[in-house]
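The chain below stands alone and is given in C-alpha cells; this is the form predicted on its own.
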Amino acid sequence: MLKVGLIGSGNIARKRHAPGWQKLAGQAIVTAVSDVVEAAATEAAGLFATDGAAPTIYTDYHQLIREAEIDAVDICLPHHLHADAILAATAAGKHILCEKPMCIAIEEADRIVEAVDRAGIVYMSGHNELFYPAVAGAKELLDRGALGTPFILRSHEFPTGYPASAVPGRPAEGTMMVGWRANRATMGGGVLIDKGYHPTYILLHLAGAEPVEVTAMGGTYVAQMDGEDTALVMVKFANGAIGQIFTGEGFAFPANDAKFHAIGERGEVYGNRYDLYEKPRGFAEPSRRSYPVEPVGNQQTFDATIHHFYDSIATGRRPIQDHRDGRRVLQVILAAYRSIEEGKTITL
C-alpha cells in the first residue's frame, strides 16, 4: 500500500488528483494533506475519509514530509514554491509526482537533478497531455518509423471557447490568469510557462531529439496579467526537424486545427485528443482513428498519470517523463523568454 501526502489543496488537487488517488483504492492511500489555508486543507483531506477515518491535515508541507506516515507526495503547489517542496520530499526519501513545470528557474532545475539523481527516488513530471489516446499513438508511429525523417512537427495549446467579448478574444476576467497566475514572480513568467507547458512537453516528446536553438514572441492582449497571455515559439532540433509551440489565454484558436502534428519524409501524423490521422505521402486522404472521448473533460489523462506513477514506484520502470524531462522541457521554455527579450535565437 502505497501512503501518499498531498501537498497543496486546490482546484487541481481536490478536482483532478484526488479522483486519480481514489481509483487506487487498495493499492494507494492518501494519508496526509497540506495546504497553508486549512479549510481548503481540510476539504481535501474530507475527500479520502473512509470508516471515520481521514488523512491528518497540516499547514506546513515541511511539517507534512517531515511527521506524516507516507512514502510519496502528489505536489500541487503554484509554480514557484515546487522547487522548494521538491527539494525537501528528495532529502528525506521519498518518491514525487509534481504538477508542471518542475521549477521556474535552470540553476533549480539543476539543483533538483542532481539530489533526484543522488536519492535514488522515482520523480514524475505531471505531464498528463501525454496520456491522451491520440498522443500516445502518435508517438508510437513516430517512434516505429512511420514518417522516416522528421521535417516540422508542430504543438498548439488554446482555450476550446471563450464568453462574448467586445474585443476578438476572451474577455481578461474570463481567462485563467488571475491570481498567483496574473503575478509572473510566482508564474515564473506568463501563459508560456503555465498553458504553454503542455505543448512544450508534447512537441519534445513527439520530436525525440534534443532542441538546439529557440526563437520566441510573445504578447499581452486580453488578459490583465504581469506576463504574456500568447506565444509563439520555434525550436531547432539536433536531428535537423523544425517544431513550432504556438499558445494562449487571450482566445480561442479554431476548433478544427489539429492539436498536433508532425511531417516527414514518409507522410504526416495529426489530431486532436480522442482523434489521430494518418496520411502517407503520396495519399490524397487520411486514415483516422478515433478513440473513447473522456466524459469529464481531461480527467482520464490525470487519472493515467497517477496511475503511472504508482507503476513507476511498484515496478521500477523509468516514468514517462521524469526530472531530467522537466528540467529539458524548462530549458527550451525559459531559452523561448530569452528570445523575447533579446530579439534572437538562443542557442541551448
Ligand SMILES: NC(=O)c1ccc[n+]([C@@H]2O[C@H](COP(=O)([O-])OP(=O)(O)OC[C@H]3O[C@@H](n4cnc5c(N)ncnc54)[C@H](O)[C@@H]3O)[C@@H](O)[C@H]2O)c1
Second form
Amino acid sequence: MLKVGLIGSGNIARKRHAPGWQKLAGQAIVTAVSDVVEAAATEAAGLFATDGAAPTIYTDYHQLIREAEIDAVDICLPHHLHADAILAATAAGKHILCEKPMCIAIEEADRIVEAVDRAGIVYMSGHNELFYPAVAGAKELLDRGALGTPFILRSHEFPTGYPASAVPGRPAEGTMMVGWRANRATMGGGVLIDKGYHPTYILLHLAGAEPVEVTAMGGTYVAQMDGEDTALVMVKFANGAIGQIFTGEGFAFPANDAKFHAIGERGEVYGNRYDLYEKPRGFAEPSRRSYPVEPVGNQQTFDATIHHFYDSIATGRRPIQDHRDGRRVLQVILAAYRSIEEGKTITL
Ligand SMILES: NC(=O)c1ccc[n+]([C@@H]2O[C@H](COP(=O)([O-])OP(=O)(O)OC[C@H]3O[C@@H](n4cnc5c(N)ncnc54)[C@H](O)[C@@H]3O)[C@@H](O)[C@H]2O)c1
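Other form of same protein, the form predicted together with the named molecule, not the form predicted on its own:
Okay, now the whole complex, with that chain kicking things off.
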C-alpha cells in the first residue's frame, strides 16, 4: 500500500487529485494532508476519512515530510513553493508527483534535477493533459512514424469556463487569474507559466525533438495581473521543425476547437481533447476518431496521472514526464519571457 502525503489542499487538490487517489483505494492511501490554511487541510482530510481513520493534518508541510508515515508526496501548492517542497521531499527520500510548473527558476530546476538523480526517487511532472485521449492518440500515431517526423506544430489553450461577458471581447469576471496567480512573484510569470504550461508540454511532447530557439510576444490586455495575460510563442527544434504555442485570457470565448496540430512529411494529425483527426498526405478528408467525453470536466486526465505515478513507483518504469521534462518545459517558458522582455530570439 503506497502511503501518500498531500501538500497543498486547495482547488486542484480537493477537486481533482482527491478523486484520483480515492479511485486507487486498496493500492494507495492518503495518510497525511497539509495546508497553511487549516480549514482547507481539514476539508481535504475529510475526503479521505474512512471508518475510524482520517489523514493527519499538518499546517507546515516540512513537518509533514519529516514526521508523517508516507512513501510519496503529491504537491499542489502555489508555484513559488514547488521547489522548496520538492527539495525537502527529495532529501527525505519520498517519491514525488508535482503539479505544474516544476518550479519557477532554472537554477531551482537544476538543483531539483541533481537532487532527484542523486536520491533515485520517482519524480513525475503532473502534465495531465498528455492523458487526454486525443493527445495520447496523436503521440501514438507520431511515434509509429505513419506521418513522418513532424515539421510544423501548433498547440493552444484558452479559457473554457467563463460566463458570458457583458462587454463583447472581454472575459466576464470569472477569470482565475486572481490571488497568488495575479502576483508575478508567486506565479513565476503570467498566464504562460500557468494555463500556457499545458500547450507548451503538449507541443514539446508531440515534436519529440529538442527545442533550440524561442521567440515570443505577450502582454496584459484584459486581466488585472502583474504578468502577461496573453502570450504567443514560437519554438524552433534541433531537427529544423517549428512550433507555435498560443495561450491567454484574452480570448473571451471557448476557442479550444483544434487544440493541437502536427504536420509531417506523410500527413497530419490534429484534434482537441476527445476528437482526433488524421489526414495522410494526398487525402481530401481526414479520418476521425472520437473518444468518450469525460462527464466531470478533465477528471480522467488527473485519474490517469495519479494512476501512472502509482504504476511508475510499483514497476520502476520511468514516468511519461519526469524532472528533466519539467526542466525543459520551464526552460522554454523562461526563454519566452526573456524574448518578450528583450524583443529578440533566445537561443537555448
Ligand atoms: N493541471 C491542471 O490543470 C491544474 C489546474 C489548476 C491548478 N493546477 C496547479 O495546482 C497548483 C495549485 O493550484 P490551485 O488552483 O489548487 O491553487 P489554490 O490557491 O486553490 O490552492 C493552493 C493551496 O496551497 C495553500 N498554500 C499556500 N501556501 C502554503 C504553504 N506555505 N504551505 C501549505 N499550503 C500552502 C493555499 O492555502 C491553498 O489552499 C498550482 O501549481 C497550479 O498550477 C493545475
